[in-house]
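As structure tokens, one chain now follows by itself in the form predicted on its own.
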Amino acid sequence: MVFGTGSSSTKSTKGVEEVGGNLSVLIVDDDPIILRIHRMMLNKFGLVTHVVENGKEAVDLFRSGSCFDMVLMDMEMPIMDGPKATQELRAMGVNSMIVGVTSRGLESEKQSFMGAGLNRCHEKPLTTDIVTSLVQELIKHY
């Protein structure tokens, strides 16, 4: 699968260092603490971040022409949950890397969420190691 919509000059890094370029991440979560944690971690890589509080807002952003290289999608949110939003984004042809985040630890729930069209799924909050791995995977495609 091809991720994102553009190209960027970046370098692979170990640890939390800026990767440069203009890679962007949409963080979709209704928990303000998780939003803050994930935004700070991604900003340490020099990534451009944008946040919304539910899946409908995420779908609406893409429908209005916004593009993001990666989407961190919470599973359970009001108005439109992560699985429904992910299905809608994939149906629209969005090929961004979509990473599910959930507070639920059951493997069956993660697999169900993956079935909506995710590239990865992790428990939240994400750790520095997971974010590092995700960013390195993302920049390999540019």
Second form
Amino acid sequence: MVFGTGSSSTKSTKGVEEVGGNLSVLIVDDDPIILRIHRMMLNKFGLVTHVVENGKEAVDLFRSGSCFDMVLMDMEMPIMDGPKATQELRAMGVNSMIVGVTSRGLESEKQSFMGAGLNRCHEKPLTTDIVTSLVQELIKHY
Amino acid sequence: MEVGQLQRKFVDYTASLFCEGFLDEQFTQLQQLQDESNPDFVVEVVSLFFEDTEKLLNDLTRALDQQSVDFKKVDAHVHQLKGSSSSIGAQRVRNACIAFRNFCEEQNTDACSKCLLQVKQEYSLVKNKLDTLFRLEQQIVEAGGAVPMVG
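Please supply the coordinates for the form predicted in complex with the partner chain, as a counterpart to the form predicted on its own shown previously.
So here's everything in the complex, that chain up top.
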């Protein structure tokens, strides 16, 4: 796996629910608070997490040959936003589960973000229940 | 003060913060994520929130002070503050931001300035409360006790 600049990874083997197979998640968000919280939640499930701060860094990572089982994609980010990055990843043939996270409650914006190629879209911050359901879906389908 | 008393004080104080609406369920989620391998998780996240908010409040003060107020910019800052206060469960700050955004939409400078004062007040209150809470935790640990899980 090749990592671009600005990404980092951690793994916790001590979690509330351990999932097998070292599933990996790319968290794409420019908000350091959300990054810290989501990373902690996912590590609790035994997932390997990597972090980048905008859509372009995510696209570059995939383009350089990295792959992740799931991508948590923030909607609003500088340089390249979530919808654009999602479109690019799908156009590249990326089949990973892509979950949009948005702080906007507008249904129309969620629908529009879904239309870019997401599998699911949730309001942030994610709760433990939502992360549980995402991980279950990930194990089932990917 | 002995450990038992400190622990009771901590439990009562935490409960009051939830009762009075300073904190909501999201803060409980953060507490539940903390464990022995990440014992300072809540303090770390809350510190990020303090840093972020102080910068945003300065940016907001400057933005509303302009001759010609850029309401899009003001709204963007308030949106960010709403998001981060939501993330840590600072309910009253978040609610103050919701009201603020409505006045940004109306492009009402006076109302926005009043909202900014309100947000600053709520932030100052919750910061003091959280600082007190963390100090209590520290006292319990220094006295050799375990911090009770509340909520």
